[in-house]
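Listed next as structure tokens is one chain, alone, in the form predicted alone.
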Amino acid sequence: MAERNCALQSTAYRHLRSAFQEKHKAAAALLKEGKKGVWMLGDEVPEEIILAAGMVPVRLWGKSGDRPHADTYLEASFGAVWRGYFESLVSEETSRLIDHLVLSNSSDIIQKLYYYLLQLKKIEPERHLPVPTYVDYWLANRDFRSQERNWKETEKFLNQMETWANRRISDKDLSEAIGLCNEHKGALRQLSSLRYGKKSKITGSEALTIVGGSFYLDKKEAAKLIRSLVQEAQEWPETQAVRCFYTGSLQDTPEVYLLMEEGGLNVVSEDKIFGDRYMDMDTDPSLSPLMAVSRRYHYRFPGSERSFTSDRAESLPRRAEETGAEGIVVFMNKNDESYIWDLPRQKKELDKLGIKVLVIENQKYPLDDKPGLLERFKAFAEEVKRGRDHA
């Protein structure tokens, strides 16, 4: 399925699209004016912190095509979509952009990818690559030992904004970042509210070019648009395809997303950075701002990696239902297939519910058989809608 006109006569949708498309100009205008960037890989960087600190949070962005250099240092198990972010941080062409670089230990890839670029920075000491301080939220148990580890290390992270920055972070700077953030992602809940259910108004593939434009520009410019584009989606024509949750691969390109339209499904929710993952809690702002903001990363959606099957066997199939999916695809490229732990467990709760799973494995990126995946989307689609109709 290509873009909806309707989305593409709008022009706050238009301008976030620009935005999620030309990343790296985007990200140079928001760098303008002698403004410092700190680079972020990973759902768990406090960019709270960042904002705080007099600094631009951007969120890194993979490199497709050719990747010269992930092909020189990395080992076969890097997933493609992981070959794709180092290769954009070395690139000149980012590279050049970058004044500073958080990883966070989402994924053991990420911190794999953490200690690869220690070694070459090690190695090639002229090469203009920031060494990269890591955030290591402990993300598993959510008891208090737990929680008092995390402020400690969010704690840290603050002192490090602090080195960079050359300023000390007030208790008055952190909470009018926090009220900036809760603010962008109000909106974008907002937005997601119109992918729930049978009168869905957003396809999948316009809430992720939405969110991840959104990464690209002000916060409070972002946070105005996605509210305009709301109003102008009441209008919108609904959805016609079979909703599904999505798990699996990070996508931050639609590419995926607009094959699942074309077969016949759309994505209403997903536990992604680049959809609902991202904006499922605010950071409360009656808490003191550094348990706040050590809070919301600590309790957020629970990822596949860093959380235990049990609460993920819970808390997906729940999700699912809530956002009215009537079936989850499960999409993971090759040497990126850590999320089949989670299903055998999740397959009993769907199962209850009446929530059917498509598993798609070993998948290539860019797509390298899209005609394939088509007509496995189609079929699902077909599978599923026999299932609603002898229900």
Given for the second form:
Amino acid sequence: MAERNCALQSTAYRHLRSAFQEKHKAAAALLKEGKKGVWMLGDEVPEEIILAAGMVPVRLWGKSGDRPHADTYLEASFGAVWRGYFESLVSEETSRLIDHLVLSNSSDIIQKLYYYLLQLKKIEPERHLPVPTYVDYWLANRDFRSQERNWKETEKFLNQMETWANRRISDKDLSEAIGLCNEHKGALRQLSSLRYGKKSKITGSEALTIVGGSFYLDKKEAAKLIRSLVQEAQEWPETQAVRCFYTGSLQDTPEVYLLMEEGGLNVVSEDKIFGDRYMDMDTDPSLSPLMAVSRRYHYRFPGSERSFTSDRAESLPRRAEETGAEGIVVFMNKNDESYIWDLPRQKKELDKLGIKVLVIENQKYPLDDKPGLLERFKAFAEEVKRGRDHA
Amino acid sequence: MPEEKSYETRSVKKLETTKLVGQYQKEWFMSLHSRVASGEPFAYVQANAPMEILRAMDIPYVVNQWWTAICSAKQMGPRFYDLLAEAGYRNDICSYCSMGYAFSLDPRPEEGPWGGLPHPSIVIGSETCSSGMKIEELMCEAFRADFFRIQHRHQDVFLDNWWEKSCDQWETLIGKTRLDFYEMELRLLIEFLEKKTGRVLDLNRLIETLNNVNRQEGWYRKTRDLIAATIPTPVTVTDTINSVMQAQWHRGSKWAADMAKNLYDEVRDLADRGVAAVPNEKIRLLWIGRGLWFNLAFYQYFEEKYGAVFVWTMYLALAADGYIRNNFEDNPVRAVASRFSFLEDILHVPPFNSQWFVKEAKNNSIDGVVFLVPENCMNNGDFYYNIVWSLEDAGFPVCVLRADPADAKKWTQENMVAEVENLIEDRILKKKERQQMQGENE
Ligand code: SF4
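Mind giving me the form predicted in complex with the partner chain, seeing as the form predicted alone was just shown?
Let's see the whole complex now, leading with the same chain.
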């Protein structure tokens, strides 16, 4: 399915879409008047604190096209998504925009990128590389020691941001930033509610574009646009495609979602940052601001890279059921395949719910067999439909 | 059944110590069955685990990588990886870390090496990567063991030449924040072990264990230095790799320290008598990466044709530089934490790894480096560009082998031989010729 006219006719959608498609321009606009940008790599960078420090959080995007630096510097074990991010950090075109970078402990590969950057700065000092810092949350457990650790880590990060911004961050600053981020996330949750269930009015690719676009706009403006889009979308036609939950390698462009749509599948939810995992919970304004931030990143939906199989076998099928998904698509880039260790256990739970699973492995960038993939998506859609008829 | 290969996979062992540790290892594994059957606790751990604590509590343990090496050397990898496939997993990735889990799925475990492995009652998880932590959990459940997961914290102190500080200035090397963190993790582990096993960690035993570790690793240091300084080398890596690693897994025991001394005495004797492991030694090679346990003969493959001898792997050198901790009496747990927190960094974090490899290449008069990059490890990332660049910049030519270090089925002997031969012929020998011509002209 190509982009739908109903979406393209919406001014709000077009605005968000253009921020998403022209990130470079949108980021430059965010950083106008000498505002200090702090770039983020990883799902668990507390953007509330960056905002509270008067700086602008900017989500790093992966460079598409050739990635010569990644090919030179990185081992094959770095999957396509990570290669794109590294390329953005090192290539001339984007690197000059990036002075400060925060990486989070969302996957071991990000930790490696942090170490590599530090070393690359030493051995190639002539390169413009950002000053990096690292947020080391422990996400796999929610016990007391993990809570305490993450709370302290949040405080450490706040101190670091105060240094970068050269100003104090008061509780009031932080509460205001939390409010702003919650407003953005709240608007996105309204949008997501239009994706779930049989009457899904927003396609996965539209949602990804909207969420992604909103990252490169002022949060207030983004929330406003999303709310207006939600109003319009009430009138959009329902999608008839097979409803899927997406997990696996991060999709930061709609390419794969669009291909799935062409094959008769629609992603109604995902456990990814360019989607539902970004806004699945608010930062609780009733808690002390620092505690609230720490909890928001610790207690959100468990991402596979930092979770045990038992958590994923429990949380993913439940989430799929809640969002009305009829199937799960596990889409893995080559060497970004740790998800496979979750699968047999998850499948048992999904079988009980009658939810089918499509596993796609070993994918390259750029996609090297789009027709083959399309056929697999079509076949899966047919399989799920047959199950529907049978039921 | 073990798989037959068309090429020789077994190395020729000539040291008495290797035979002694091999025999001891076999007996130890056999006795493990009766210990576990009589109700003793038994732990399954990762290579970086704080084994000193288990040793001091007299809790027998097996290390995942140790078990992998044994199964691999017995050519049993394919059998176990097929079990993974049968259970719905893939059998072509994470081979180095999934052998234990694969073994737990075996309906006939008694057919494993030396009667197989009894089911552990405790699993201590310390893998950092996404797959590793999942595998640990799956294995723990399959064994119905109690699980303790050690958390990790990233490195934020990067001092040059770590080996100059690791023995005496380990507090400075690791940094206070990180050491405080790991000390707390180990104290939680001790509490967990005491509760689960009913055994108490005796402080005096822990100190004794650490003294044994220092003694053992001190002998390895002398052995490593002796090999580095002796040309032609009295022993190659195939002579030392097993005797070092098997004793390393028993680190902290008096037996292990004695075996380290035995090894030194034997090598010293060979060196004193001028015995060369490879009499026509012309080229000294350094091997970076996990050991090729299923094909140790590969290390000897280039001796006859080129006089090319592998004199270095990380196993002896890491023992020599990575473990000794002096001045620990005030807080032995902190000393164990300093070792535990830093061991992986030595191998995987720049610049610790690259600086160390260059230092070792220089000290061992190395002519060329063979670098095994594991193909099916999604967590493989030692910044190999930086390692290769650092070594080449220091004058050491490097060839990179991309292969699976545990699954014999995927090894392509001809290709790997060709890669190393190219290194020898195109780079090392040509460099030597140039140097010789230069020498003659001067
Ligand atoms: S990714 Fe590598 S380190 Fe992690 S479990 Fe697999 S083989 Fe082991």
